[in-house]
Each structure stands twice: as structure tokens, then as C-alpha cells.
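Only one chain is included here, represented as C-alpha cells and corresponding to the form predicted alone.
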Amino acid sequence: MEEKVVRIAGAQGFYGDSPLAAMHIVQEKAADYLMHDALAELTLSILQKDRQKDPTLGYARDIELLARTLYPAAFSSGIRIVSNSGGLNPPSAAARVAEILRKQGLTGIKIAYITGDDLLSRIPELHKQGIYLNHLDTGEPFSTAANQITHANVYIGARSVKEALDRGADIILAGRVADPCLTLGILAHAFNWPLEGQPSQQDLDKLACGITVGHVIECGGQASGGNSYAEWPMDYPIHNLAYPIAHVREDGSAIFTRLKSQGGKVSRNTIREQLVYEIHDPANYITPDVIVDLTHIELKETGPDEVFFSGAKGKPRPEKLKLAIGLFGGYISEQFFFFSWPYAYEKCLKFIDAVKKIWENLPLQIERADFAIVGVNGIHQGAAPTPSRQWLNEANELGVRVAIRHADERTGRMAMSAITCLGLNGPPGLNSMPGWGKTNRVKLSLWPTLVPREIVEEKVEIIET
């Protein structure tokens, strides 16, 4: 009897990023499963501004492209979809998606969508339960957060995943399911791993391997020689990258591989590259259904374009989930100047002299302003040394980015209108757009912390096209 294989591609790697690389894997019938990740913790806060705008939104709107696209040519083919792009609004993400669908005449498609971390209007309740949300950090407790509340979403686990899957829906639209437990769930569903209770060693290593599989394909074409330092100088073409594919056995172990038809390259570095991303500690890599040790794990490569995995060791899964709540930070305005050959540098220079003298004259509440050269610390700011002030006075060009952060709008508007008298006035040979930086951008802050994973409430609910 042939050994089951299950096929899972990580179709998007970002809120936004391109549908093609997925349209082609479709095309070939090349997984069973596309696994969508399309949250960050600042993509919370980008759809925490729409949800304020309209109470329907919250959710990752491309969607409603793929809606029209992706998905149908998806499900024709079979293939199922697990996505945490229902952001902060699942409920109205998959009604949106049911509406597109039916538009299109596609009827029967099993929409699930996932709630319970949404653990704002929560806040208030937990105080009294004694539960005292302290920063992750710094140990203050959260009475001490002076700002606005702007969302807070705990990061969950595999387990609804898995239930919608096993209930049948076609496609899943989640809210903060923690990144690699989309493809968790997938493979929990397919090969029956338990996710409660009290897991084996066995089992363990099976979920931890999961959870590897689902990191290294959760961003995309990272894994599959995009943003590769391991790969550089790329040699191969990057305009039509393919995106990973993992092909998992029941006892976890893997191939990751991608299309042969597009672009990009799988190699034992890209692999080992994002299995380091974001980890923090590779001996006890901390999500809500196991702690993954990738100390002992082997990667090996068994042909072009073809990685073999195995051996990451589970540990029991954590008492508490983290939670991430959004604040209102103020505001940030910025602007960007541009200043050209000869002199390049000391106009810069010059020029930021200018506006800090400006602003002092000024009644701004300013909290903090910075000054950037692009080109000599625009990126690297102190870290990297700065060349000589005459090898800078030879550049064709440098740049000036100005920021600052207040309280209010009225301080972003005047300070920004206040400098843009040195388009005439100031060092000669500026270049400045009003649309090259932005006025009274909101500013949101995270407050990490922990709670009882007891205290949440998921639940599974599916419509119907």
C-alpha cells in the first residue's frame, strides 16, 4: 500500500502578496492544500484602521481578489484552502466571500471561518479575573498602558483548523491562528495527530514537525529563494518565483520542493535560511500546540530543487498563549528631501541644521524628531560606519528623511508646512514631492503578554454558497 503524502504549498506570504504563484500551482494541481498566512502583528493594526472606518471590514481584502480568481480554479481542482485572512472580522470576511462565490454561480462551497481570539471587549473581564495582562518585557501590568485600546487578538492553535477541516469546509478564513498552525491543522486533519490531551513523545515529534513544515513555508517564496542571503548572487530568475510545496508523511517528515516550470530555487540553504527567521530560540521555538526543539533535525538534498526533513522533537505545548494588544500610539509625519552633486553631503547637512532651528521657533509639542541621511544611515543609522565627509561630498546624490512623532495633528501639519520654505530658501539643488512622505500617520503600538488558554473561547462556524 502506497504511503500517504499530503501536499501543502504556502501560497502567500503576506497581506498583499501576489495571487500568481499560487494561480500556477493551481494550474498544475501541484497540492491538495494552499495555506494562506496573511497576518502579521502589524497587519492587526492596518486592519484595526479599516474596521474603525467601517465596521463590516477588518479583514485582509485581498480576498476579494482571490475570491474572484484563485479560489474557484481552486476548488475545481480539489484543492482546499486554510488562510488566517479573515484578520480581525472572520464572520464578515466569509460572508464576502460567500457573496463573491455566489455571484460566480459556484454553489456547495463550505466556508469556514474561526472566532475566539478577538479578546478585546474581553479586557475589562480579565482584570477582575485577576489576570493582570503584564507586558511581556518590561513585567508592568497593563493598568499602566495610558493609551487606547486598538484591538487584541491572542494567538491560537491548530485545533479549530483541524475541526473545520474534518467538518468538510472547502476553505478556511481564520483570525490569529498562529502562522505555522494553519499547516498544523491541515496535517492533524489529514493524518489524525492528536492536538489535546496529552500527547506521546511520538506525537509530540509529529506536531513539532508540522509546526516545522508550516515555518518554512508560512512566507511564501522566502523559502523558495526569495530574500535569500544564503543564495546570493541569485542565479536563478526571481520575476516568476515559484513558491514552496511541502510534501508530508504521516510521521512528518518532509520534502519541500516548488514548481519546475517558474522560477526561484530550493536548496538546503533557502530551508535552513527561514527556518532560522523569527525563532527566537531554535532549542524551544514557543507556539500554542508544541515547543519545537530544531536542534537534531536533519536536511539533506535529494535532488534538484528537492529538500528532505525530519527529526524535530516536541515538547508539551505552553499552559499560556500570548496576546497582543494594540494602542494608540499618536501620530508620525515625515518627509523626504533629496540634494544633488557637488556638495551632496554638506547640503544635508545644512539643510537638517535649517529645520531643527525652524522648529525651535515654533510652538510644537513634538516627542521626538529624527534625521536620516539615505545613503549614509537611512538604514543602518549609527550601526554601520559613516564614510569620509569628502567621499560623501562626491555622491551624485543623498537624501534627508525628516520624521517626528506628537500627540496631535495640528503639530504634524504646522511642522511639515513650516520647512517647506527651504525648497527656495535653503542649500541649493533640493528635490521634495509632497506625496514622497505622509502628515499625521497613526501610530500604533503592541503591549505583548500572557494568558490562560483556558480563558479562550474558540468556536468553528461554517456557511454555506
Given for the second form:
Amino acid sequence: MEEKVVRIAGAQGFYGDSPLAAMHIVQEKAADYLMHDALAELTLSILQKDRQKDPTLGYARDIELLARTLYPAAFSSGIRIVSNSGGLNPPSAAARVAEILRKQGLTGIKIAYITGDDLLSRIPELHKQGIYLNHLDTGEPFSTAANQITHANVYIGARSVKEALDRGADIILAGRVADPCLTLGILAHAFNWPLEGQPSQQDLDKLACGITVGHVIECGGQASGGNSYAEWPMDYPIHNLAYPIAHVREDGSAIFTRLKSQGGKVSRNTIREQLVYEIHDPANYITPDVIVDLTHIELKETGPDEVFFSGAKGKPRPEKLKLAIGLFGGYISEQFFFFSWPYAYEKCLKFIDAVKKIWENLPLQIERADFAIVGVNGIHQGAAPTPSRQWLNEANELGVRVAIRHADERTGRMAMSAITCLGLNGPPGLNSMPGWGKTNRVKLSLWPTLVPREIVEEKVEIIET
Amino acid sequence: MKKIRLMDIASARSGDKNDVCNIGVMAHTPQDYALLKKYLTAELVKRHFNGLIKGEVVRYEWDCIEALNFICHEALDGGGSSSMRMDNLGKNFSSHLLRLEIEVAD
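What about the form predicted together with the partner chain, after the form predicted alone?
And the full complex, kicking off with our chain again.
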């Protein structure tokens, strides 16, 4: 009998990612599971704004499109879907997907949602229990007024994903399941890997490999030739980039590949490049289910667009889980303005000087103002090399970016409207960009902390269409 | 001594975790990796960013994939949506690092 191989596609790398790559994977039946990672670190803060306006929202709204297009196609091919697109509101996400599927006449589809990661309403209770939510990095005690908290979600592991698949779910809409644990849950289900209790070293190594596979595919096209310096100048099509697919064996080893019918590239370089992404200590990559040592892995090309991986080592899972609390912290307003040759650089300087003087003479509560010249030091600020006088004088076009931080919305509105007069009063030929920049963008910060895993009350619910 | 630009011997990818930016630097060849290990120190990285990184820079060696991983603390002006930077997620920290020149023995 041939050894069992589970095929998992990294179908989505962020909330709003294109569904086309996943559609091709479904059409070619090239995966058994689609893994959708919709939650970046700040996505929950964005979803919170939706939930504030409408309590039935708070999930990644691209599932509405996916439920009309991708999901039915996947189900008809027996492909199951695992996502954290439930965001802050997995029950509502499940209800919405059920409604859309039923409208298309799809019955008997099992939609699972996972709850328990949202601790927003439990913060006072935690305090009473003596869980003080001190800052993970600085140790500072948590003492912010409750009305400043936008969300509080704990990163949970793979347990409920496995349970939902064990119970026959066709699609899972989880909340803050840690990105790579979506994949680990699929593998724990498929190979019956133990997530609880006291796993053996061999089992820990399998879990570590599962996490590594999940980490590689969790950013979609970033593992298959997108955003790549390693493959620059990217001598392959990127408009139709194929997303990564992992073929995983019971021992945790895997082959990363992609659809050959589409663009992109899977090479040792593209996989390495994604491996290092947002990892800190490679010997101790901490996840809710296992601590992973990535320093002895094997990574080799076994064919065109095929990379073999094995050898991650596991250490027992941490006793505490990471809780990320979102905090409201005022506003940021920014705007862009452009000038052309001649004297583009000097026009920018003159413009900045005028903006400063206009703001000085108004009753504004600006906490900080940043000025940069786009084309010179917009991205790298003080670290950018200084161009020569001659280059600056001959530049065909340069831009100004102004950005301010402030506590009240009035300051943002007044500061930005007060400088529009420079369109006529300023240096010659100003181009302002309607729709660019933003006034009164909400400034959110994250407060990371640790909580004992026992306090989390994870639950899987399944509804059937 | 001769100067080598990192772009010519390595690739890089950077990303954010709150106010921490990590920059993974991957050597093109094992020989290039030996140069990175010898010359690309955490201090040099911090200096190259000329004030953008306020906190400590920690270097991890990752031999099996010929990579160094730099963890830059207090690097993103508060990070995420707190940051006032255009590059608020540090996606271009990799680009800036690849511009660095290291001086190596002939």
C-alpha cells in the first residue's frame, strides 16, 4: 500500500487576498485541504470597527465572495476548508456562510466554528483571579481604561481544528487560531497526531514539522515566488502566481510544490525566504502546541518546483498562551503632495516649511509631525543615503509626505484643511492626490501578554446547511 | 580589504511582530554564508539603520539554511497601526539591509 500523503494548499495569505489561485487548485483537484489564513496581527483591530457598527459583523468579509464561488467548487470535489476567517465573530461567520450556501441549494454541508479565544468580556474576571496581564516585553502592569480596549484575543492551537475535522466538518471558520496551527490541526486529524497529554519526542517532532509546514504556506504566494528577493528579477509570471501546496507524510516530512499551469516558482530559495519570515529565535519558535527548533531542518530541491522538507524538532508546548489586547490610542493623519522639475526638491522644502508655519499659527494639538520627501527618504527616513545636490536638482518629480499624530479628530481635520491653500499659494505646480492619504485614521496599539492556558474555554460548534 | 554589497551575496526578507522587526538574510552560497557570519554583526546592522532601530539588535545563526536572522527591537515606531512610518510593517527593512557594504579581507 502506498504511504498516505495529505495535500494542503496555502490558499490565502491575508484578509482580502485573491481567491483565483485557490480556484485553480480546486479545479485541478490538487489539494485535499485549503488552508486560509485571514488574520494578520492587526486584522482583528480592523474587524472590531465592523463589529462596532454592526454586532453581526466582525469576521473577514471576503468569505461572502468565497462562499459564492470557491467553497461550493471545493465541496463538490471533496476538498475541505480550514480558516481563521471567523475573526472576532465565528458564529456570525458560520451563519452567514450557511445562508449563502443554502441560497445556492447546497445542503448537508457541515460548517464548524470555534470560539473561546475572545477574552474581551473576561478581562475583569481575569484580574480578579490574579491574572494581571503584564506586558510581555516590558513587564509593565496592564492598567488601561476599559473603553480603550478594542479587542482581546488569545492565540489558540490546533486542538479544535482537529476536533472539528474529526467530527466531519467540511469547512471551519475559526477565530484567533495561531496561523500555523490551522495546518497542524489538519495534519493532527489526518494522521491522528496527539496534541494533548504528554507526547513522545517522536510525536513532538511530528508536531514541529506540521507547524513548519503551516508556517511556510500561511502567507500564500510568499512561498511560491511572490515578494521574492531570492528569485529577483523573478523570471516567471506573477500575475497568475500559483500558491504553495504541501504534500505531507505521516512522519511530518513534506514536499512543497505548486500548480505548473500557473505562474510563480517553488525553489529552495523561495521556501527558505518564507521560513525566515517573522521568526525570532529559530531554535525556539513558540506556538500554542509545540516549541519548534528549526535549526536542523533539511531543505532540498527534488525536482522542478519541488522542495523536500524534514527534520524540525519539537519541545513541549508552553504553559502559557499569548493574549493580544488591542488598544485605541488616538489618530494619525497623513497626506501626499508632488512637484515636478525644475527645482522639485527645493519646492518640496519650501512646501514643508510653509506647512510647519501654517500649523504653528493654529490652535492644533499635534503630538508629533513627520515630514519626508517621497523619492528620497519616504521609506527609510534618516537611514536613507543622501543624494547629491546635482541629483536632487535634476530629479523629474518628488513628493512630500506629511504625517501627524493627535488625540482629537478636530486637529486632524483642521490641520489637513489648513494646508490645502498651498495648492494656489505654494510652490509652482503642486499636485495633490485626491483619495490619497487619510485624515483621522485610528491609531491602535497592541498589548501582548501571557495567560495560563487553562483559562481558555475552547469550543467547537457545527451547523449543517 | 575589499567592499562587498550584501545585495551581491545574499537575499533578505523582513517582517513585523508589533514593534519588533526581523530581517532574515540568506546567503547565495556557503562561501557567502561564511562571510555573513564573520562580518555581518548585530552592531553593524543597528548602525546601518541610523536611528530607525531604537532598541537592541539580536543576531541568530541559522546554519542549515545558510541564513542569519536579525531581531530588531523598537524598530517600527510603535509597530502596526501605531507607527507613523510609510513602511509601518518593516517590509523594506530587508531592502535597506541589502544595500549595506561589508569590508572583507581579500
